[in-house]
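What follows is a single chain, given as C-alpha cells, in the form predicted alone.
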Amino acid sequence: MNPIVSLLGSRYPILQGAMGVICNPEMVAAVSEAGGFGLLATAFASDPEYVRAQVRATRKLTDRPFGANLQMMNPLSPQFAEVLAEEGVRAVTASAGSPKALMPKLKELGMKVLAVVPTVDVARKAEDLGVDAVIAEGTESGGIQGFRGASTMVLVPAVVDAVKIPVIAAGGIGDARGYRAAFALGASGVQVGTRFIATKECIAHEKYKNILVETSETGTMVLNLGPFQARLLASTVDRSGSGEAAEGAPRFGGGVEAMEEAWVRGKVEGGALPAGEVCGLIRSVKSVREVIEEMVS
C-alpha cells in the first residue's frame, strides 16, 4: 500500500492544502469524501474554540479521516493541537517554521506529523525531529513561503534522495499530469492547494475563483512581507518593481476578518489573494470530486 494512504487512512494520496479562512468544513469534508485527505486551517485562528467548532462542523459532513494544518508562527498552535487531539484528529501538517518546539507535544498527543519543507537541509532536520513524512513544497506554490527554496521539479527528487521517510510533492500540481509527474519524481503523494480554491465547495468568493480561472501561468508574483514572503495574484501587487503591497491593499495575514473581506466577501480590489503558478492550468470551477477523480484517472 502507498505509505501516505496507509499513514492517513485516505483512499488516494492527495492532501488538500490548508488555505486560511477559505479552508471551510464543506470543502475539507468533500476532499475526504472523494478519497483524499482534507485539512482544516488554523493559520489565522485566534481562539481554540473556533478550531473545535471547525472540526465538529467537518465531522458532521464526513466520517472519513481528515486533519489540520498548524502554522508554527502562530503562538496558539500548542493549544490548537490539544483541541484537535481532544476532537479525534490524528494527523497534522506543520508549516511556516520548524516544528521542533511542538514535536514533543504532538507525539505525546499521538499525532502523525507531516512537515512542510522548502529545502533538503530542512527536510533532513525534520526527519531528525521524528516527523512521519515531509511535504516538499516548491516555489511555484501559492501563499506563505520562505526566502530560500527550489522549484518542485528539482526539490522533490532531491528530498526523496535525502530522507528515508515518505515525501509528498507540493507546488504546481493541479491535474492528472502534475499528479503523475510527482510520482515520477519519487514522491509518495501530492498536496494540492490552489486547484481546490476553484471548486464549488470552497467558500472563496466567486470573484476570487473567476480570477484564478482567468489568470495565466505568469499571473502570480512573490511579495516580500518582512518575516516571510507570499505568492499572490499579481493583480493585487504593485508591479512597479518595489516589491511592496499595492497602495491601499490590506496586509496579508491581518487576521481572519481582513482575510474574509477579500477572500470570502469578494472585496478583491486591492486585496491580497494567494495563488500558485498552477492557476495558469485552471480552466473552470469544478466540484472537488471531479478534480480528484480526473487527477487519479
Ligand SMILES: Cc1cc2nc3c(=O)[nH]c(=O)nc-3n(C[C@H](O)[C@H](O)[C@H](O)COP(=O)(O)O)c2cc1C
Given for the second form:
Amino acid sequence: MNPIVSLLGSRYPILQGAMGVICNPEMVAAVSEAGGFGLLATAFASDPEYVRAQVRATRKLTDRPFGANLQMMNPLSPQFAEVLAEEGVRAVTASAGSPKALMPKLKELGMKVLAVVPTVDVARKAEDLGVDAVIAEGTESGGIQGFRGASTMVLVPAVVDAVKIPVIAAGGIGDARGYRAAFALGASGVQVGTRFIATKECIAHEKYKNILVETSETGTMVLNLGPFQARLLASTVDRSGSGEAAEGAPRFGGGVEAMEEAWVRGKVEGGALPAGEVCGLIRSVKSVREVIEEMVS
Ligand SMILES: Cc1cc2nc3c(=O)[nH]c(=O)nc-3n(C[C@H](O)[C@H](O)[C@H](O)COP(=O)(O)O)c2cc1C
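With the form predicted alone done, generate the form predicted together with the ligand in the same format.
Up next: the whole complex, starting with the chain shown before.
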C-alpha cells in the first residue's frame, strides 16, 4: 500500500495544503470526501476555540479523515495541538520552522507528524526528530518560503535520496502530469495548494480565483516580507507597502484582517495574494472532486 495512504487513511496520497485564512471547512471536507486529505489551517489563528469550531464544522461535513497545519511561528501551536487531539484529529503538518520543541507533545498526543522542509539538511533534521514523513516544498510553490530553497524538480529527488521516511512533493503540482511527475521523482504523495484555491468550494473571493485563472506561469513573484519571503501574484502586490511586516509577526503585510479583506472579501489591489507558478496551468475554476479525479486519472 502507498505509505502516505496508510499513514493518513485517505484514498489517494493527495494532501490539500493548508492555506492561511482560506481553508474553510467546506473545502477541507470536499477534499477528504473526494479521496484526498484535507488540512485545516491554524497559522493565523489566535484562539484555540476557533480551531475547535473549525474541526467540528468540518466533521459535520465528512466522516473521512482530515488533518491540520501547525505553524511553528505561532506561539499558540502547542495549545492548538491539544485541541486538535481532543477533537480527534490524528495528523498534522508542521511548517515555517523546526518542530523540535513541539515533537514530544505531538507524539504524546498520538499525532502523525509531517514536516514541511525546504532543503535536504532540514529534511534530515526532521527525520532525526522522529517525524513520520516530510513534505519537500519547492520554491515554485505559493505562500511563505524560507530564504534558502530549491525547485521541486531538484529538491524532491535530493530529499528522497537523503531520508528513509516517505517524501511528499509540494510546489507546482496542479494536474495529472505534475502528480505523476512527483512519483517519478521518488515521492510517495503530493501536497497541492494553489490549484485548490481555484475551486468552487474554496472560500477565496471570485476575484482571487479569476486572477489565478488569468495569470501565466511568469505572473508570480517572491517578495521579502521581513522575517520570511512569500510567492505572491505579482499583478496585485503593492511593492512599496508590502515589506513592512512587523518584526517576527507571521503576516502577509497587514495581519489577518488585511488577509481576509483581500483573499476572502476581494479587495485584491495591493492585497498580497499568495500563488504558485502553477497558476500558469490553471485554466478554470473546478470542483474539488474534478481536480482530484483528473489528477489521479
Ligand atoms: C494562499 C496560500 C496560503 C498558504 N498558507 C499556508 C499555511 O498556512 N501553512 C502551510 O503549511 N502552507 C501554506 N501554504 C503552502 C501550501 O500548503 C502548499 O504547500 C503550497 O501551496 C504547494 O505549492 P503550490 O501552490 O504550487 O501547489 C500556502 C499556500 C498558499 C497558496
